[in-house]
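Okay, so here's just one chain, in structure tokens, the form predicted on its own.
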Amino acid sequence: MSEMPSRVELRPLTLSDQDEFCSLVRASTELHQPWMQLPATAEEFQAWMRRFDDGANLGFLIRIKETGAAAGMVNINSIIRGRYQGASLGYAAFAPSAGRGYITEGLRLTLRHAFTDLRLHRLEANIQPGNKASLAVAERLGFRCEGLSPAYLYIDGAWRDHERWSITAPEPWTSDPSLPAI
């Protein structure tokens, strides 16, 4: 059965998209709490921005193909290469557009890019127990449930559980010149 085609594009988040992101992420603000806290403001979003600098982790927006509009954001966050190859993923849907499918077909291009152009073998997606609609999406991408983190990240002024999900590359896969060979 043949895939059909993305309605969405990934796109490199850029200092260029600081109004329309914390615009987005304020009109979010029911939608994110209390699972995760994105920037809101300039000062925010700069300081966020930083994170990119050193090529360690890589944001993304996930546009809609037809309009343009920022669906939500995907972050590919601590990439570790040597003999892990891995990295975690951080994403969020923004409110105008959320629950039309749009965050699981970004993942499916971030998941492509992350394990052919980026040649990753592993991602992982830490979600709160409670986040039932984040649950869904790793569900539906074929992410599997390896167990439960207590007290694993510090979200809304407290320390918060979160499951581990997680997915490998599909077979063949190409690895990283930074895999050792033995």
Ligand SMILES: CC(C)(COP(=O)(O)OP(=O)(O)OC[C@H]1O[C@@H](n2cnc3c(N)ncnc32)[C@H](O)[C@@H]1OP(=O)(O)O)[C@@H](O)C(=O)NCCC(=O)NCCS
Contents of the next structure:
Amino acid sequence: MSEMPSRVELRPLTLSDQDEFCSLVRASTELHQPWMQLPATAEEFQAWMRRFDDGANLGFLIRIKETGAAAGMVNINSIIRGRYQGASLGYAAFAPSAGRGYITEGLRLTLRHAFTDLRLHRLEANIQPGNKASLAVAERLGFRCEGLSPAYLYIDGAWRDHERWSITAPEPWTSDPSLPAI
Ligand SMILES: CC(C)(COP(=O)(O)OP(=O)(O)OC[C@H]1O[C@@H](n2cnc3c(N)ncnc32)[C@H](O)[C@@H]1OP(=O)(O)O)[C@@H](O)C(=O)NCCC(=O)NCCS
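Next up, can you give the form predicted together with this ligand of this protein, since the form predicted on its own came first?
Full assembly next; the chain just shown is listed first.
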């Protein structure tokens, strides 16, 4: 089946993205609150980037091909191999280009990268019940809701209930060498 060419591309987040990232985060405060807290200063950004040092978390910018502008970000967080072969996604749009389908397209590329290149088997998105925009994105991408976990993540100063959405790799899945043989 042929796929629509994507308007966006995934670019690994690097230290050189600092000023652009922080100013887009500052411009997106209203969109992100109370769901997502991202670094908005150089100090916060540099501290935050350390999460990518050991390979358990991967960070990307979703860039609009035509202009190069960053439409949003996506992290593949807490990658666990072994019998799990899964990770959880964190994502946010940046206000100047929100609501135009770029995040949905960027996440579609993320799923393909995670399932094909990284050979992950499962991706989760943990979403607060009131976060309608994020629930709509997950549903559009084919994630299924598996239930509600009370007090699941510490967000905006408190332990918040989260709906647990997930998607598994399409069959046939090419297994990662780290999968136990038996
Ligand atoms: C959740 C969030 C990332 C969604 O971002 P977004 O920019 O609205 O996402 P998209 O643009 O991909 O999708 C939304 C809309 O684009 C629409 N759209 C507009 N133009 C489009 C086009 N040309 N092609 C496809 N879709 C298009 C979609 O139909 C959808 O519209 P709808 O509201 O009418 O259903 C954003 O609201 C956000 O950053 N929230 C704060 C952070 C957050 O909650 N992160 C997730 C934590 S779990």
